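Listed next as structure tokens is one chain, alone, in the form predicted on its own.
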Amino acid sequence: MRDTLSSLGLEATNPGAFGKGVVTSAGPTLISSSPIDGAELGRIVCADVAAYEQVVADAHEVFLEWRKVPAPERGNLVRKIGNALRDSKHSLGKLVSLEMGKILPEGEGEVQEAIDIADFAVGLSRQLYGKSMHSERRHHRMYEQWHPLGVIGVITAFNFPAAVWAWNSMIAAVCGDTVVWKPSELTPLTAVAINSICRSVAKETGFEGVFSLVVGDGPDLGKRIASDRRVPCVSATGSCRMGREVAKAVGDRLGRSILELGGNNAVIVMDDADMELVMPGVLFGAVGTAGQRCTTIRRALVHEKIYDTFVERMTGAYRQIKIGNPLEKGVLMGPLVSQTAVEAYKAAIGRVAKEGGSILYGGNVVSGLASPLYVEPTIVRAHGAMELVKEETFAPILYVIPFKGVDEAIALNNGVPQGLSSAIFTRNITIAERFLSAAGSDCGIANVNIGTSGAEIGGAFGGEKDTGGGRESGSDSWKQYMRRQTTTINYGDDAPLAQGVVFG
């Protein structure tokens, strides 16, 4: 563990505020402990109000110059950052696993996602296109262009302490913005390590202040960012409750918010589904990251004709899941991130029978391991009327619900407040297209014959309804980090008005 921290330049106590440089703070000390065994990983001096003010002021000052740098040059800096992340991929992936608890292949995979989005952003730096439009007036030309927006506030959750930051920061950087990052208090060391790598690379260009960091123990810094008029756009990932607070604070000042909130994702398994595709897709989707992904499969909607077969095969697969230290080879599920998460798991399990369901597998906290944060992946026989299945519990609980026909399945899929990811398994193209139509899934992501997790960086990521409506990562998500300007040029000798208006 110490070798991993040392290789990333992390010492026992690290500052939690970086503007142009290390910012002095009198804030409290935050201890980062591993959910794997409870061991202390390091200590962070949190940013107090004065430190926060300095960081944001520094970020704005740097932005005033960074926006003048040609976008391809900005892309070159991001290219170098991507290469630096490649060089540290194993150490960073191990740190993610140590601090968050996901298995090592997932930790390294998350860092790879940050590398991939850096590569995407490099290409994007030469493709920040605007449109040219025909004017209705003679000797006039119209076009639109995109300019950098300003300081971007990025508030990230514990479950993806590297990737979600990269979705925002790599894109924002090539757009000409600067970034102030407020990470989860559960994963601060990962943030310090990544931010330090970025600043070290950026320092060579004189723009280390493009990437800033403020660490806090609790929601106060996030609230401060959301209310700060110097931060025109806030991207926040977390619970629906947190997202509503951020949206209100940002909206009150007419700023922009990009919200990636709760997911209560369903997969529909039709009676003609290829079970060799279904089993690995649902297993990873339901159990990966110990059920702590926003895209985790929480509801399996299974056709009544194959319900018993599905349950039998899935239960058999769950019995083979090795639970334990996520750094050990062969382990497929590590711990939950905190005791609070364990209590939420236990509370949900306690409601199953009361709401007419039954536990088919699991449902217990695992004893005898290095910490009390390990739980059994759980399968629940459920029905669509249960209030429990309409809520998101950030734990490995899979509710298996039978249905008779595809219209009922789509209604069940859509019958929850959240709308992030969804999937259907079928060989019938007509049914698949119905699921993807305007009258089908109401989620931001809809997949066919793959699970709900593991989105690629090339597409826009995000969801509808209580998920917040935000979009990050690929496609044209970059437009959220820039401001659009419509321009009209008169190259003639007179000044006609639009719509044929004659004045005077």
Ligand code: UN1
Contents of the next structure:
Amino acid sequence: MRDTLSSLGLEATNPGAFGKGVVTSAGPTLISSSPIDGAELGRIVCADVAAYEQVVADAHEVFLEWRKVPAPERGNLVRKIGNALRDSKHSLGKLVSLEMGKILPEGEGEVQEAIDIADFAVGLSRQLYGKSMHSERRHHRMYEQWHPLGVIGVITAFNFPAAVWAWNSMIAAVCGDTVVWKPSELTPLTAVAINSICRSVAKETGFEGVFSLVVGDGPDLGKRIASDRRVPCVSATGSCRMGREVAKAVGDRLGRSILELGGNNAVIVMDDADMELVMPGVLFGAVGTAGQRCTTIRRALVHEKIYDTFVERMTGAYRQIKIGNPLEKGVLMGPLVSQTAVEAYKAAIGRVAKEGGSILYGGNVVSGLASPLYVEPTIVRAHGAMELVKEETFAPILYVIPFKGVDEAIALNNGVPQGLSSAIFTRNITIAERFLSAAGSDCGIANVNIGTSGAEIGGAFGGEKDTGGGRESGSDSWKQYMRRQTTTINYGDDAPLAQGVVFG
Ligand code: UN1
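Since we've got the form predicted on its own here, give me the form predicted in complex with 2-aminohexanedioic acid too.
Below: every chain and molecule of the assembly, starting with the one above.
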């Protein structure tokens, strides 16, 4: 553990505020400890109000110069950052595992996701295209161009402490913006390590202030960012409750927000589904990251004809899941991130019977492991009317709900407040297309014959309803990090007005 930490330049105590350089702070010290065994990983001095003010002032000042650097040159810096992340993939992946508890292949996969989006952003740096339009006026030319927006506030959650930062920051950086990052207080060391990689790469260009960091202990800094007029766009990932607060504060000053909030993702398993695809898809989706992905499968909607087979095969697979130290080979599920998460798991389990469900597998905290944060992956026999299944519990609980036909299944899929990800397993193209149609899944992501999680960076990531409506990562998400300017040029000798208006 110590080797990993020191290879990433982490000390026993680390500064938690970086603007143009390290910003000194008299803030409280935050202890980062591993959910694996409770061991202290390091300490971080949180940003106090003065440090925060300095960081944002620096980020704004750096923006004023960074925006003038040609976009492909900005891409060049991002390429070097991507390469530096490649070099540190193993140690950073291990740090992610140590700090939040996901298994090592997933920790490394998350760093790969950051590398992938860096690559994407490099290409994008030469493709920040605007459209040109045909003017209705003679000798006029119209086009739109995309300019850098300003300081982007990036508030990230514990569960993807590297990838979600990268989705936002790599894109923002090529767009000519600077980034103020507030990581989760559960994963500050990952943020400090990544930030120092970015800064050391950016140093040679004199632009290390493109990537700044404020570590806080509690919601205060997030609130400060949300109401800060110097931050024109705030991208926030986390709970619906947090997102509502951010949206209100950003909306109050008419800023822009990109929200990626709770999910309550379902897979529909039709009676013709290929179980060889269903099993690995649902297993990874429901149990991966110990059920702590926004995209985790929380509900399996299973055709009544195959309900018993599904449950039997799934419980058989669950029985084989090795729970334990996520750094050990063969372990598929590490701990939950905190005692609060364990309490939320227990509270949900406690409601199952009261709401008419029953536990088919699991339901217990695992004793005898290195910390009290390990829980059993759980399968629940449920029905669509249960209140519990409409809520997102950030834990590995899979509600298995029967249905009779595809219309009922789609209604169940959509019958929750959240709208992030969804999937259907079927070999029937008509049914698949119905699920994907305008009257089908209402989610931001809809898959066929794969699970709901593990999205690639190339698509826009996010969802509707209580998920917040934001889109990050690939496709044209970059547009939110820029301001659009529509330009009309008159190269003639007359001054015609639009809409044929004759004035005077
Ligand atoms: C999240 O849980 O906030 O699609 C992000 C996935 C990952 C990202 C999850 N690529 O599961």
